[in-house]
Amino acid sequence: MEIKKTVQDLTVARNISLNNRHFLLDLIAPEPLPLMLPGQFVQVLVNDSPTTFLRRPFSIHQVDYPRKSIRLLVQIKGDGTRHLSSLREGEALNVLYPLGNSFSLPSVKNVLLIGGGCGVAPLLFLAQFLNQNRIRPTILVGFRTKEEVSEIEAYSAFGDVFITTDDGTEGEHGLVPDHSILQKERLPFEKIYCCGPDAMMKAVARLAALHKIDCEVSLENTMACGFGVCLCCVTPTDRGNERVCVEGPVFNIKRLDWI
């Protein structure tokens, strides 16, 4: 299904900073919002940083139809991303939207949900969407240290939360693949869904497909344009190299070199 993309200047509603590393971006737009899908990004232009030449990409955190509201989850790493968390109330934002495939809808009710860092991003509105299909997922999430876990109020709304920290200040002490739901015999999971780094990731791929369990991953390349120009963000499938903006950034790890 063909998706219609836009480029609007959308309105700041609220800028929410969640730590000292992440914020949230509340967004409204001048008119009712094209449909979007969990997995799709947006690409946003940073007006007024000199350093920032490129659009920047973002997973869609979450949607809300009847306000014309989408919810972006920021985390600060450079100095575009810098200048986006001292955004104001009423300020406008370009972006381009939305972009990329999505996650498809699972037959199946056992659903996990694995996110790591800013890898939980998209994972929220998956969870929203899921909800609306009568599927309550199980959802595991990794953060560095308890400072900066956030968000899992939003996530418990939608399904039962599993929290893993790299120093165990919070939830269980690891990375996210080490966690105690992962390390049974037998995963009682029918389909995994997952975004974060490449290393978790291809873990999680390398558990999924030990346990014959049907999984998809959101990869994170660089991305400059967004609509499959520049390249920059080509990786290699079984159909040869593509591009994650375009036939990405949602791939089965089926399509993927990491088994």
Ligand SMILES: Cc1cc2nc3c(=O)[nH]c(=O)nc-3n(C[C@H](O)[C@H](O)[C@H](O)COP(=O)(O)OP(=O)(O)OC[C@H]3O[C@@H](n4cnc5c(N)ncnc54)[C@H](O)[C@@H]3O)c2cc1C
Given for the second form:
Amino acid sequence: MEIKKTVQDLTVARNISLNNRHFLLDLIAPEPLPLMLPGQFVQVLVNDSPTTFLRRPFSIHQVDYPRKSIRLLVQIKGDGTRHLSSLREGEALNVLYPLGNSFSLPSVKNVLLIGGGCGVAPLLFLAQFLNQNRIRPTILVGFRTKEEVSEIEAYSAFGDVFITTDDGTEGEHGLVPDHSILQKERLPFEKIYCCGPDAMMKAVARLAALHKIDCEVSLENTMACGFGVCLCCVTPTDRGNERVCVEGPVFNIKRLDWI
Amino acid sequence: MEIKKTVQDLTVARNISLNNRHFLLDLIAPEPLPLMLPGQFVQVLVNDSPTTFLRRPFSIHQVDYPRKSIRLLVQIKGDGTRHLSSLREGEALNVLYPLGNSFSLPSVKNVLLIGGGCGVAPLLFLAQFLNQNRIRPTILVGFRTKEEVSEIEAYSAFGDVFITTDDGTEGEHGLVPDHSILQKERLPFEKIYCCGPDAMMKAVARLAALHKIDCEVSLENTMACGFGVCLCCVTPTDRGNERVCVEGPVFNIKRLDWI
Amino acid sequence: MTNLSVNIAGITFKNPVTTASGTFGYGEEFRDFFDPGKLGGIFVKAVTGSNREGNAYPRMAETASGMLNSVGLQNKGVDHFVREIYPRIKDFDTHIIVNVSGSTIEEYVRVAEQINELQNIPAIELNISCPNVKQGGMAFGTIPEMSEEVTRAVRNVYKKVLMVKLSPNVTSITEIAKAVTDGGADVLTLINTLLGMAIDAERQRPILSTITGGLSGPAIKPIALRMVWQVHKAVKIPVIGLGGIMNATDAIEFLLAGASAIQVGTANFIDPMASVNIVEGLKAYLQKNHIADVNDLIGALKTD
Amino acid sequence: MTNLSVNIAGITFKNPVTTASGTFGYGEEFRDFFDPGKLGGIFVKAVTGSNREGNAYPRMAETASGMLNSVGLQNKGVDHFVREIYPRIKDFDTHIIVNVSGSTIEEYVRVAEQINELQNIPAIELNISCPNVKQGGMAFGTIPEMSEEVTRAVRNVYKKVLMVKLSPNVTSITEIAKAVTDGGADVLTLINTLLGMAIDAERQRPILSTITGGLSGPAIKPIALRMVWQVHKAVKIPVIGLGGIMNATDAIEFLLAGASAIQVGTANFIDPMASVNIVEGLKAYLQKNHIADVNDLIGALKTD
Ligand SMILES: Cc1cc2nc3c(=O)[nH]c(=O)nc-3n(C[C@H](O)[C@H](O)[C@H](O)COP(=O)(O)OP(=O)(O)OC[C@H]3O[C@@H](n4cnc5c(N)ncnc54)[C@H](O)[C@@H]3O)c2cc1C
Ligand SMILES: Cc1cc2nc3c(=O)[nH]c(=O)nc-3n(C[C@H](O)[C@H](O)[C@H](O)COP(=O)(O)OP(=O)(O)OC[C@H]3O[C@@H](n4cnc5c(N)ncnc54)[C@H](O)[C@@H]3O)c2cc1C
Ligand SMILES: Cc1cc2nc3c(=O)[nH]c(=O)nc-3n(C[C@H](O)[C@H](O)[C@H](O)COP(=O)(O)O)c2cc1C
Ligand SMILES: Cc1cc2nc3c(=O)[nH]c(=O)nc-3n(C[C@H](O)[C@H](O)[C@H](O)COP(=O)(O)O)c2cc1C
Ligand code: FES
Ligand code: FES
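Moving from the form predicted on its own, what structure would you give for the form predicted together with the named molecule?
Up next: the whole complex, starting with the chain shown before.
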């Protein structure tokens, strides 16, 4: 099924600061939302930031169809995200969406979601979607430090949550791929979905390959257009260079040259 | 006396809309204001306007030394001034000031100030300054239409005010140089100070020359730096190309090649 | 009634707003947003002799009011275009023009010959200005003799309207323009991207895998306008102008400087509606200024 | 202790941050804002053989992340410089370098000879790249033979450090760089402005009195970085880099690309403190990254 893309002025309903690097943006559409799938993303036009020329891509963190609202989870990286962090209720934000493919619906039951940093963004939507399909995933999320651990209640509603922090101030100490649930000789998972920094995703991909677990990752290649026309965002796959914004952002690791 | 220029973050104390094209900005300095003279201007750094690269020059409209406050009168022309129009109380504005020369203190008593559009900006400060030097000027100001006629009370405190509007909805109908007080065979003025659109200033300059009245005009050449280093703002004078931002903005019409 | 249509080398464009090669895909991706039939024309992504994977990622760097790209002509080759893509787009209600690229004169000629057979393609745009391929590309476009030679070789086999897209990375754009005109071009398109570079100061590395790439966007508009103006005065054939056009005002500036039509490039990425909005804005400008025919704007810059 | 000083052709600059000719006056205008002695050097406004009034107003147009200027070398001539200006600035606690311009080789030579006599001027910067004068200027800088010839002529009379400032409006910057090096230059400065144009769509007129002018500011940074990188690899003499540097990060990018020092130009207009802020930012970067000597950054771009 082909979902029609649209470019729309959404209205900021809430801008919720989680900590000094992360915030949630609730955006309300003027008309019923198009159907969206977990793993898809939006391209946001950042106004009034002289150093931000192109749109900025963000995963869809949550969708509330009745309220015609989508939620983004944003980490402040540079000028673009800094400008978004100061958006106020009622301001308009021009958004191009929904973009990209999505995570696949698994045919198995033992599913693990792994997210690090703001790579957790698409996993909440995915967890909810899995629940709707009667799958309760295990969710492993990594943060830098205790202050940044957030939305655990939201995740817990959809699955069993495990936490790591880089500095050990909450959950297990260390990086996500080092968490004890991944250190067993045989892992109880049949499918892994992973999103986060490249190095983390590659480590998880190696682990999945080792344990012969099917694994999908969501890439965050830099983008100019986000809807398939510039060919700037490509990644090498078994079919040559493919567009992360159309054929991705979600790829099965079998199709990448990672391992 | 050399006045030291400074570049400072001023705080917006008030942003007063006069009509849908004009507003007043009150800016408070963090320390006592430098001495400023009527005719001088400031260069404002417009934040968060992607299409505004250079600073924007504005005349000093009023000065309140005890409150460490200066007031600008701004007309919305393009993106830069539009951004300034939405500044809120408490926001910071980076300002480079004071710049340029100033109107000269007249040695005569019968003085006429003529301003059109936002060319009236420096005249309020000048009128106040003249009063402090025991001169009560005649003040002739032109506006587009009734809705834009503003600050008449402020001018009236310092002199006798006459008004024209382009559409005749208030004061005399027509352009400033056509006002009846200028249509006499002998004009009762010994000095004219004029600021406004080029065409208006040139008409006034011709009139002044005809009546052999000493006349100073304030130019608004486009500027890159505003403090004398780029040589972009020059005007031809009897000493060759001179910088409007340093040797001006005020020039005696004798020194220009206008007539 | 305001006339928006322009005639360029015998082809009537319903309006002078077209889209730049490499920034509009094959037009299909924009159908979610608007009917491509509203545009004067579409210049599709570069087509080469055979499949190319293009350069390695990263291929993009954002710069002040612009971007660098080093896509490197990724496409599936002319056979694939003729077989798979052409049938899908040939009935668009607008002119489809194919951007023809290559590394050798033979490759350009071969692609042009195959496109010549496609009934609904009224013109090709010879890309002798791509800065992102090791051989050919920009090299052809920076040497007058080579520009003329490749143009002439294609002219010999291509029977419809031959447009040639010039590189701005040259000392004298008029010299190249004249050489290409002598080679038999019907129309000149300018400008392609300027060769630039971006560095990540934290990682102390170039941002692009290819180190250098092509600069596009509003940053280059002053250079593009200057070149269109110079070339318009130097040659007799029509010029299509582009480089940093984001809105109708920009487009009008290019028409005034002498462009008979304009292309919208990088702007498509930021606003997929940019090109149709420009059609509307142009119409509004003409009406506001009581100009009955858009042709009255072309080259109408007053310089007295 | 972090070392910020660089040695360029025998001159020790206390730091690699200098200011670009035509954007810093004679340094005096900045004394209200900071002590010019904090800078590595100051390149003063172009000096020509005799008084020049420059071009007519308007001389400036704002563009996307940049500006066009067509000042046209307005200055009171070399005699006036020697007599009036030099005495006022010669004791600044920084290197004063004179930007030497002209319309003929004789004029360049005459100015260089006179500046050669000024004890506190350790170098000149030969401006063979000004796009804003009818004769000479950029013409010299776009033809390798002429670039070499004017450099050699000045080399014959100028005994101190000879820097030559290159024009970016060329097909091959390395070819010009090599020609100028062969002509006897000690140092290359790049880039000067790119030739551009701006149009007022409402008035249907060019904005500049001269129609075209020189583009500067962040818009041109990618092009400048690319040229510095290319030239740094192509010649053995030091390169001074500029073009759109607004902050310390930009400056570091130029150093990484191979510049031994940088110049701050248009940024001075927007923030008179830009250059000293860059000195501070550079120091902070070195400290944060535990780099003891700024020389370790020069040309250190990792491209493996
Ligand atoms: C499909 C997709 C989904 C994404 N989802 C989210 C999300 O849900 N939440 C979120 O916070 N972020 C997400 N990102 C990343 C987000 O787009 C960037 O962090 C953002 O664009 C940075 O913009 P900026 O202007 O603040 O920073 P910039 O000033 O543009 O960049 C700051 C620094 O971050 C680096 N950077 C910027 N973008 C990327 C990138 N895509 N990959 C690697 N490095 C980069 C830059 O090189 C620079 O060093 C996503 C990216 C993609 C492609
Ligand atoms: C010394 C001086 C004092 C000034 N004092 C005042 C003042 O007190 N109040 C006030 O409202 N304005 C004043 N101006 C004019 C003001 O600086 C401009 O209107 C402003 O810079 C426009 O900025 P913008 O970004 O809104 O418009 P832009 O988008 O830059 O320009 C919009 C339109 O106005 C034209 N324009 C812009 N600046 C000028 C100019 N200087 N001369 C002629 N046309 C111009 C442009 O060409 C364009 O067509 C002064 C200018 C100078 C040089
Ligand atoms: C991502 C990207 C890909 C491009 N691919 C091509 C191409 O395949 N063929 C071509 O002739 N020009 C190509 N160009 C150049 C554009 O067609 C255009 O000449 C240039 O971007 C300047 O216009 P703009 O500033 O409006 O984008 C490409 C530009 C970009 C940004
Ligand atoms: C207003 C102005 C005047 C200039 N005058 C000169 C000059 O006299 N001599 C010269 O060599 N370069 C001159 N330049 C070019 C600058 O020195 C510099 O090479 C160019 O602006 C690029 O750097 P930037 O982007 O940092 O400004 C001038 C530039 C500007 C903007
Ligand atoms: S970002 Fe343009 S094709 Fe993917
Ligand atoms: S604006 Fe720069 S010298 Fe006047």
